[in-house]
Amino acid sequence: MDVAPLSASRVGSWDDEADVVVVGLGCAGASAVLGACEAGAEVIGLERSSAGGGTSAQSGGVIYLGGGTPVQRACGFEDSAEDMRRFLVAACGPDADEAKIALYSEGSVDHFHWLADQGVRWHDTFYAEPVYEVLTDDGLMFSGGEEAWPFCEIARPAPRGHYPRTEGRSGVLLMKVLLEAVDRSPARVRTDTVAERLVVADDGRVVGLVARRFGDEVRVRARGGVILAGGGFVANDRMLTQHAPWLVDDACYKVGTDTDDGRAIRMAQALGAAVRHMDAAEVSNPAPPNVLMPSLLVNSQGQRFINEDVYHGRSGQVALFRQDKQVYLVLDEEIHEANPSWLKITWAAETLEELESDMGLPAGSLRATVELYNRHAEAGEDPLFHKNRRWLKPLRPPFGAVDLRKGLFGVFTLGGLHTGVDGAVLDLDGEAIPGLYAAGRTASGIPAWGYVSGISLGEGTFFGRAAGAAAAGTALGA
C-alpha cells in the first residue's frame, strides 16, 4: 500500500480536524493523547483495531521506574536518578540515547505519580525470585539484571520493575487504566481507522493524514502535529529481511501483534525521516531465569560465554547475535528438581564425557568447562564471568542438558524513527520535521543494543506524554 506523502493542495476538504492527531492507542499513543489534552489541545486518537491496547496490552505490564519511587522506598530500597541513569546507559547500549535516558531518569518519580493520577496502582511488596514476569500481585522486582556483573559495579543496584496491582499479566490492566483515562478526557477516539499517508504543506510541515475506515477514505487535519505511535515492525517480514534478517527464523517467536507492521515508520520515512538501530532487537532467552541462573550456558565448542545470572534478555541477545543460536543449557538433577519449569531435558548422562558425546560437542570440551567452573564454584568464585555467588553451585552427576537451538527466542524490534527528547521526528540532517512526532516502538527510544524489562512501557508512556505536550504547544502557540 502506498505510503508516499500527499500534498495538502490535493486534499480539497477535510473530514475531521483537531490540534493534535495521534496514530495508535497502545501505551505511547494513549499517553500522547492524555499529554496533549492536559496541555489544553483538542485531540483525535486513531486506532486501527476495534479497541486500543495493542502490544502493550499483551505485555507482562512491568514498567521500569526508579530514582526513589514510593514503592521502592516502601520496600526498603534506596535509589537515585544518577544510579538509574548510569545503569541504563550501560545496559541499553552501546549507543543508547543518553539524552533520553537522562531526562527519563530525572523525571521517573514524577512519572510514577502521573501514572498513579491516571489510576495505576502498585502493592508495596517486593518479589525476590528470578522470573520472566511476576505473576503474583507483588509490585516490585529486579527486571534488568541490575545485580549482575558488570552492572553491579557501574551503579548501585536497585529493583526498578514496577508491576501494576494484579495477579497475572498486568499489561491488560495497565492499558485498561490508560484507555479509561482517555475515555474520561475530551479527546475524540476513532477506532477501526488505519492511517495510510501523511499530508504535507508546501513548506514541508505535516498538517494531517489520510486514513481509511471500513473502506472509506478519511482526511484528518492536524493543526499542531501528528504523533505516530503505531508500534514496531516485527510483524513485517519484508522489513525484517531488509533490516534484521536474523529475526526471520523459526527459532524466533515474534512478540507483538499483527499491527506491528512498521507502517507508521514507513509513512515517516517516505517524508525523509531518519531511522536508528533498525537492526537491533530484544531477544528473550528460552530458558526461564530460575533455571538459567544456577546452570551453565555453553556454545557449540562446549564453552561458557556469559554470566548466566545476567538479564535473560541480554543472554538471549548474545546467544542469537554472537553465538548464532548454537547454545545449550547444562545443569544437574538437583537444579532441575529444585526449579520447576516447562523445559524438557534433551540429554541426560552419568558422566560429562557421555553428555558431551551425546550433544556432539568436541571431546573433552564440556568436561574442561564444568571442571573449571566447579573448582571455582566450590570457593564461591567465578573469575571468568563473575556470576554472583548466590548462584554458584558445583554441578554433580547425574548431568543434563537442554538444546536451546530448538527453543523459542522471543523477539521484538527496537529500531525506529530518530526523534528528539520531545518526540519530534528528525530528518537525515538531524533537523525536526515540522508537525511530525513519534513515540513508543515506532521511535528509536532509550534502548539500542541492550534492553531491560519494563523500559518499553516506561519510556512509551513518558515520551508519549512529552510528544503530546510538544504537539499541543505548537498548535496553541506555547
Second form
There are 2 protein chains.
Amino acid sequence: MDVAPLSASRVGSWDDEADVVVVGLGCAGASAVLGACEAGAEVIGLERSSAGGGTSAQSGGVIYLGGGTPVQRACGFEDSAEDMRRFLVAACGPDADEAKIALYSEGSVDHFHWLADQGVRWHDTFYAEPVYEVLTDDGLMFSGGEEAWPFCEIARPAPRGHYPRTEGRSGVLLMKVLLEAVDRSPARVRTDTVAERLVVADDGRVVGLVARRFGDEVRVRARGGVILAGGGFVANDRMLTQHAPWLVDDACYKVGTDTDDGRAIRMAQALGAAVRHMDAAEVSNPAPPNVLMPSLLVNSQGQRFINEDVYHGRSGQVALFRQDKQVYLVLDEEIHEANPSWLKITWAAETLEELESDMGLPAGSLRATVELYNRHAEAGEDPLFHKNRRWLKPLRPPFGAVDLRKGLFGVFTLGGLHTGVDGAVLDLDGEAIPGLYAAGRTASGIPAWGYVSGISLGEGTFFGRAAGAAAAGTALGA
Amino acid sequence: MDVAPLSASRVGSWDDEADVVVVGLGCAGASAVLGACEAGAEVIGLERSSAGGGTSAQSGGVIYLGGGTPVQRACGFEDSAEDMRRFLVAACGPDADEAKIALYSEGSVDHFHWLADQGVRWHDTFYAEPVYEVLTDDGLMFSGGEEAWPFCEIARPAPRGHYPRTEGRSGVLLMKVLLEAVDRSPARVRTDTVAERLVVADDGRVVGLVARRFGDEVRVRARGGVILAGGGFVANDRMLTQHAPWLVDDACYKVGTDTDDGRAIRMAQALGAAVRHMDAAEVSNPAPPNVLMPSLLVNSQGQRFINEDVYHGRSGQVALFRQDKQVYLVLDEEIHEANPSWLKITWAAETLEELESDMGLPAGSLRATVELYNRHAEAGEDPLFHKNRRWLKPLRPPFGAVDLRKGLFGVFTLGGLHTGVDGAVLDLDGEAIPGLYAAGRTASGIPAWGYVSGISLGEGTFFGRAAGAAAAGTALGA
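Could the form predicted in complex with a further copy of the same chain be given as well, to go with the form predicted on its own?
After this comes the whole thing, all chains and molecules, with the earlier chain placed first.
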C-alpha cells in the first residue's frame, strides 16, 4: 500500500525538521502555516505543485462569515452568531458538526479581522441579485439560501458571503494574499514536494512524513505535528466509485485540481483514522439562479421537487442524488426576457400539452404541475415547497423549457477525515491520533451533507489556523 | 484505539492455532468454516455469543438463488445465469460488484446443491402473492421485484427467493442446518469469544488475532488466514451517524443483533483496509406489499415517487433516503377490502379534497395526483412510473390513507470492507491484505446501493465458502 505508514524505527536520518509540517498550501494549509507561526513554531509547508493555491485559487473566492462583520454592518444587515449557528446546523446537516459550527459562528468576526490582517479587503457594498458568484467588485451577498424556506424560519436571514475585492476572480486574490503572508512569515516552503507516507513512532504518535521531490525521497520530521491539508478526493475515480458513485457521471464536472486525489485522506486512513460522510458532495445546479428562482424545476414525471429559490447547491444536490439528474427547467417568455442569461431554451410551445409532449414527459403530467403551481401562485403562496412570494408568478404562454439532464453539474467531495475542533485527526474510536491534524476538504468539516457557498474557504482558513496553533502548542509544550 | 492491530513481535506465545480462524458464526462464518474444512484445513470458529446464528438466524431465511435451480424448474420457471446477472447488476447498483455478481450467478445452481448437501431442503412449490416473507411452507417466491419496471425490461423475470421448508421462520432453520454441519465438521468452535484485534507480522501479513473470553485474553494464530464474518454496523450509532445519518431515526428499527456493532469492520480498517458504500442500507417499506402494490405511495406534496409494485426494500430506500420518510399510502375501499392485512387506515374520506385536507397535504395536490393516475389507469398505463398493468385500477370513493411517517422502517447496513471475489480484504490501494478475508455484511458485497431479499444469506454462504477455501489454500500452499 503506497500510503502505508512507516515506522520511525526505520527512518535512519531526517532530511529536514520543524515543529510543524503542513501538507498542501491551499487556503487551509496556508492558514495552518500562519497559525503555527503566530504561535511561535518553526514551520515547514510542503506543496506538491510548483506553487501554492490549489483548488482555493480556482474558486470564486467567497468566504462565509457572519455574526455582524464590519461589511455586514456597513451594508445595513443585522446578524448574530446564534442566527449563523442555527442556520449552518440546519443547512449543512444531517449530522452537521455542531461543535465546529458553534466555534466558527462565535469566532467569525474575529476571523474576519484576522483575514484583514493578512491583507484581505472587501468593499462595503451588497449585491442583491441571485447569482452563482458576484462578478462585480461588491463585497457581500447571500450565498447559502438563507432567505429560502425552511431556513428563513429557522434563523433570521443575513447575507454572509464575503467577496474579497478584485477585478479578477476572488479566489486567486485570496490565495495571493495568503501566500504573500506565508512568504512574509518565517515558515519555510518546499514546492514540488508530494507527501507520500506518514512516519509513526512505536507509541502511535505521528512524528513526521516521507515526501518525494523530483524523484528523491525526503524525510521530514515534525516535532509537534503534521497537518494534512491536501484537498478532497474528487479527482480519484476509485474513491468516488467506492463512496459516491452518483458523482461518476459525464454530466458532472469536477471542481478541483488533479491533486484532489484523496492521498492525504488515505495516508491517515492507513493508520486507522476515521472518515465521515464520504458519500456527500457539493453539486451546483447548472441553471443560473436568476432564471432558476422564478421558474419551475421539474423531474422526468413533470413534478416539482424543491423550492426553486433555495441555494443552488442544494437544488443541485437534490437533482443529482434524489432525481438522478433527470431534471428540467420550465419557464415562460416573461421570465426568460426579464432574466438575461446564457441559458438556451431547449423547447418552446404555446401550450403545456405541446411542451410536455415535446419534452417527452407523461401526458398531462406537466400540465397538472403548472396548473397547481399557478393556482397557488395567484394566491401568493406555494404550499408544496414554500418558495418565497418574491418569485411566485403564474406561468403564462408562450412556455419554454430547458433540458438540464446534460447540463454540467459542478461537484466536489465533502467527506473526509474525522477531526476535532482543533483539527486533531480522530481514530476509529474517536480518540485523537497524537501528532496528526487535518483541515480543509481533507477533513470532514462543517458540511456533513448540506453545503453553502463560502464555507470551504471560511472553515478552511478558520480551522487551518486552529490546527496550526494546536500543532504548535504540542511542539512548544503549551 | 481498541481495535489497533498488534505487532506479531509482541505476541509472546499463542493460546491456540489453526490454518484458518473464522470470526463470527452467522451464515457467512459458518459457511467459511465449512469451506475451509472441505479444503482440508484445520479450522477454529470464534463466536462472541453463546451460540452461533447471529442475524442470519433472526432473518426470514430466504436465499437468493437462480439460473435454473431444481426448485425453479419444478415450479415451471425458466431462468438463466445471464438473466440473473443482468438483474442483480441493475437492482443492486449503482456500482454493484459485477465480478461478484457474475461468479454468483454462474455458481448459483451449484451453490443450491451445496446447501442441499449441508441439509437444507425446499418444497417445490411457488407462492404467488406479494408478501414480505412466505409464511406458508412454500419454497419459492419473487423476492426482489424482478417483475417490476425497469427490471422487467432489463432481464427476463424469474422468482429466485428460495425458502427453506420449515414450520417456523426459515432463518432459524437455515442456521440450525449450517451449525449442525459445522458440528459434524472437524472444526473447533469457541463460543463466548469476541475477537478484538488482529495480529500483524512485520511484512504486513495478518497472522492471527487477539480475542477475549470471559475477561481472559486469548491469542489465536492463523497459519493461513483470518476470516472476518462479524456482521454489519447497524448497532453502532457512532458509525451510523458518521456514514448514514438518515438511519438514526426513531422511525427506523434496526434489523440485527447487538453484535452488529461494526467491530470486525473497524479491526480491518485499523490496518488500512478500504471500505465501500458505508452510506448504503436496506430499508423495508412498512406497508404490506399486497396493499402497497395496488395503492398510491405519495410524499408530503401529495406526489407519487415510485412504481408501487417495485421491491418493497427499494420503495423503502427511496422513501427514507429521497423523501425523508414523509410518505403516505393512499387507497380506496375496494383495495382495502380485497387485500386483508394488519394495516390500519389513518384517514377516510368521501372526496379527495377532504382526504388531502385531513392529511395536511397542500390543497389540490393529492387530487391532481389521483386524477392523473386514474386517467392513465383507465387506459391501462402508468407513464409516470410504469407500474405493472396487473396493479392498475382507478381509485374510487370512498378513499382512505395510511400515515407511514411513523411506520417502522426496518434497516440494516450494506457498506463494509472492500473484498475481492475470493473474500480477500483489499487495502486503500485495492491490493489484497495478506492473510485477511471477510464475508457477509462485514464486507461490501453484491449490493452496493440497491438490495433484494435473499441476497444476504445467498452471498453470505456463497462468498463465505469461497473465503474459507481461499484461506485454506494459503495455509496449505495450494
